[in-house]
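Next up is one chain by itself, shown in structure tokens, the form predicted alone.
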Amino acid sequence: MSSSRDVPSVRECYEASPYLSIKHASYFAVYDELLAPYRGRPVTFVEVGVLNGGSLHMWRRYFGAQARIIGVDLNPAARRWEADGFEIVIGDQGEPAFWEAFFERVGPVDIVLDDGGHTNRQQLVTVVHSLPHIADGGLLMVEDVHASYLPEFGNPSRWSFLSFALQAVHVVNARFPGVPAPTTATGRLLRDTVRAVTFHESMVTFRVDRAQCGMNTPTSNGGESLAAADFRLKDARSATWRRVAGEGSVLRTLPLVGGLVRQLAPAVHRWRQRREAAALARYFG
């Protein structure tokens, strides 16, 4: 049996590679999180941005032989490691056709991995346009997500890759009764595609898998009930409005205080939410 030590992590693997590569310190521990399951299987791996091939060899002996490996990039030179064993497809991804045509050409893939322009438009391109071609199971990883603070990529921005993909958990929990549901087509895409979001340092991972994508149901064990409360609404704050002026509050009895009470309720009510929401900015930005 082999031992752990005889498995390389990327790292090594980055460090093995005949041709450069530049990779940011932080993502080898992501790599190895979430692509070990991978290893040795006939997996369909996409990188977009090949540069001068360092990492096409570097998944290569990560993968293994059995993995097709298919590197994308604008540059036609990229084209000389098809010699070595890796097809390469020339385009820009920040294009839907030319995603339509990729896909067309190489079938569906379990692994997509953007390490390519980093603009907003080839980043959001890119996921919206592969989601509908990876299989369940797969990932599609977006590297160098930092763009979407930078200026130099016209960021910050309501429309930046980050926007996109804060959204995109908005979306995967409307799949919970109640919230409410994604009205675009590519909402519906993310909650019907995409079981989780995965955020890291500089790196956001959509993981797809269509069976898990279901709407939320609640369930029972079907145990013996001990009749308990729920005192998820009685929390201090709560209570001390709901004895003063809440349903049921004495004071809603009284003759008179009782109207005035009710009458002022809703204009109290929007005045704690507002100091409500005073104290809890604290906790953001």
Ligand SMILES: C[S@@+](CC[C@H](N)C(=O)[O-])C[C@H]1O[C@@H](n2cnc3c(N)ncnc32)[C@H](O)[C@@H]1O
The other form holds:
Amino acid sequence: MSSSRDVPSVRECYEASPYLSIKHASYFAVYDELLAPYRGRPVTFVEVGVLNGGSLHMWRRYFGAQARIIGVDLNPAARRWEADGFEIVIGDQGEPAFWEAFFERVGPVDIVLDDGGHTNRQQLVTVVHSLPHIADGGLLMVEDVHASYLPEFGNPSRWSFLSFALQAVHVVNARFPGVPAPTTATGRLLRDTVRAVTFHESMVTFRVDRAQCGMNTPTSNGGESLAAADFRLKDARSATWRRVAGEGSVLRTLPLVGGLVRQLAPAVHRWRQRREAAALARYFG
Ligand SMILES: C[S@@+](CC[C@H](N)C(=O)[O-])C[C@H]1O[C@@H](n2cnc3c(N)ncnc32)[C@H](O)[C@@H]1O
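Could I have the structure of this protein in the form predicted together with the named molecule, to go alongside the form predicted alone above?
The complete assembly is shown below, putting the previous chain first.
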């Protein structure tokens, strides 16, 4: 994203930072897109992963003097950045107890950006234990989720961070009546806290807005109805099946033939489902 003279982009802040930071090229456009609404405001921004301190300086420049910028790292040497006006909290992002103590100390926050150790446990624990403390309108961004594909991070695994993030998509959709409700405390936390999950290359973002997490309900604008026929399930495939063997087919009402059709219907239904699955499978992978 280009920037005006007064408003530098994240990339420009990155390049102007006096200390080393290493960020993937694709992240800058995402940062500009997602973080612009928060700049120049008194937001509380947390970055997990301090290393050489370059990104702390980048965020200071980007968000402005009003922002409270907190760095988290396992390495106690990160404390040196306190001298530059950053709050530094030392601890292990993979431990739930760390986050409990962290939020007791710092209070609610607006944005958490995870650029820490990138293991499944670290990313999962950070998300689950930060979400309850992120204010409405806030963000939780997890970087380097490509770790979910890499053997050095114990992946691929059914329990990878990306598997979790995809599960979170199902949970967000559980706010539609009839979609199975989450059965775990984590599932309920996601359903009741996360308005949307967005996927960019190597980055997953959870948008927090509890007021937008209620069950979905049908609405009507009260406009004039022309009693238009609804053609859902009237496409050729569905209609043929219903005419020949579905509930309400004429064949079902005939003596003898009707009994046979009713008896065979479940098997034909299963065969149709298998055929449909094979046709759809071509679109996956
Ligand atoms: C990728 S670097 C951070 C880079 C920095 N954000 C930048 O832009 O240059 C990862 C950092 O995460 C820290 N880290 C690794 N495991 C951690 C853990 N379990 N808890 C907290 N920090 C951890 C490392 O010490 C390291 O400083």
